[in-house]
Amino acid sequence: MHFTSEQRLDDGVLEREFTLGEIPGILWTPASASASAPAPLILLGHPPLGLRKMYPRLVDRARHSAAEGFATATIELPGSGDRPRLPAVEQARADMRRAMEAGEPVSDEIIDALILPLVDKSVPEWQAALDALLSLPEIGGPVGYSGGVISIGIRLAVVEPRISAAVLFAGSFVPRAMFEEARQVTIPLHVLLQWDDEGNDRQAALDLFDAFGSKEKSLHANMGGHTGVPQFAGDAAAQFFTRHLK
């Protein structure tokens, strides 16, 4: 991990951009974090739109988390931002758009081609980032995962024992193969669902929640579309992490 920039935000949060090999990322730490009092860490997932485009939403989430005493970090997803494109994923994304514009269902084949390569490539990168982040003296466990492509969160919850709890957003396509992985998830889960999410299969989201193997899991459904998540839903997610990570 190589830090490339550093700035102190007006609320005292330290924002540092870094690279991990070829992968860009950002780390935010609260002013209270130190080697003698390391902060718990939340990994901030996001859709594959690029860190530059997602930055305003990410920094807002990071600052709210810092106010609760959490450090947060994110990395650029494969094929996003300035990273090399993934031709098969780009083709699947174009096929998805054509189907949706034509009012047709998005086929399982398109969903698999769109999501599974992203999961396979990004999860080891998240794990490598976690290795580097937890080596910093001001960062400690336990670790949570929040938001982003839900299939990435599922895979991380299965394969990464250092993640103790997760907030997942049921707002992206889910390959059928991920339902079997969901049955292997055992950590506490807080799942957000927008009831009128355009393009999201509500029944599939409910079926996925049912499939999760966690003994502690809660589903929080709110009226509205994909971008209409109410502020209080974020507050409830913060309370969930406070219960499980502090």
Given for the second form:
There are 2 protein chains.
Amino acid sequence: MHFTSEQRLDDGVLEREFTLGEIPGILWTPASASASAPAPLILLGHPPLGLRKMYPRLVDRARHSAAEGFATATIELPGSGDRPRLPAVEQARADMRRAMEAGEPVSDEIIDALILPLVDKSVPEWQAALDALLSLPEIGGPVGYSGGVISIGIRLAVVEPRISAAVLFAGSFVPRAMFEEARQVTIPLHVLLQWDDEGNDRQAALDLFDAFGSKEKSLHANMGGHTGVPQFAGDAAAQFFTRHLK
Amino acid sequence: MHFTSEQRLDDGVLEREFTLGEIPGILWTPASASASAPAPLILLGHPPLGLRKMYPRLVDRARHSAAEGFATATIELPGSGDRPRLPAVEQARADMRRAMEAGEPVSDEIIDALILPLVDKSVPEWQAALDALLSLPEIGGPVGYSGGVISIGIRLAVVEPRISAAVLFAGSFVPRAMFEEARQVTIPLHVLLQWDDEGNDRQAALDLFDAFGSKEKSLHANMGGHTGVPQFAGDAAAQFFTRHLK
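Now show me the form predicted together with a further copy of the same chain; what you just gave was the form predicted alone.
Below: every chain and molecule of the assembly, starting with the one above.
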């Protein structure tokens, strides 16, 4: 991991851009984090729109998390931002748009082609990032995962024992195969659902919540569309992490 | 309203039993409540099992609410406790038990006969209690309603303009007619659903949440059965009231 830039935000949060091999990423640490008082870490998931486009929302989540004492980090997803495109995923995205514009349901085949390669490629990258991040003296465990793509969060919760709690955003298509993986999840979960999310299948989200194997899981459904998560819902998610990571 | 007993609980909460005509009730006020600093009020709904049986859970909710600065009050439901039985409701309850023991679905007719008379009779009683409670100098507005029977909460939210926010517990049968009333609800709602509630139709609860007309409504689903609402879910409901009643 190489840090490529560093700036102190006005609230004292230290923002550092880094590269991990070919993968760009950003790390935010609260002013209080130090080798003698390492901060617990939350990995910030996000949709595959590119870090640059997602930056305003990410830095907002990072600032709120830092105010609660958490370090946060994120990496560019495969095929997004300046990373090489994944032709099969691009094709699936075009197929999805075509189906939606034609008012047709998005088929399981399209959803699989859109999501599964992203999960397969990105999860080992998140794990490599975790190796690097946890080697920094100012970052400690335990680790949380927060956000979308929900299938990435599911896979990480299953395969990565260092992740001990997750806030999942039920806002993207979920391949049928991920329902089986969801049954293997046992960590505490806090699932956010935007009830009127235009790009989301509400019933699939409810079925997925039902499938999770975790003994502690909560579904928080709020009104509004995909990006309309109310502030109080963000606060509740922060309280979930405070309960489980501190 | 006549106070019939008064005791100071160990945390300073003043517990007073009262009667309102034939109806027994209990009022809890935080130690800090006074004529110069009246406490906002939360009406504590409960299932029709009798105040005596419900007392341990009610006083627990009252203590938690008092710690947040809220007065709370509850009244005996018609047909419960020492109040005269409602023969038609008793008949419906027997029919419901018979259906459930036979593994049959509980018919809409049984649900209507069980719930609608309770709503029709109890809502004016809650309103009369509200008149009396709000005339006390140590009780101020605004007013919240919290708990079950959810159909009573729905009707109150529609007809009683002094109620400005409600935490509803989706844990009882809901007559079809109440879905129409739910569309007329416009106050902020926080709906609790126990995902594995043995006595509850989960899909009906989700449909009801969808039906509410409120612009701000949140569904909080947690694991466990009817009485297994986790402490953190109670805390979230308290925060909802603090946001809306203070």
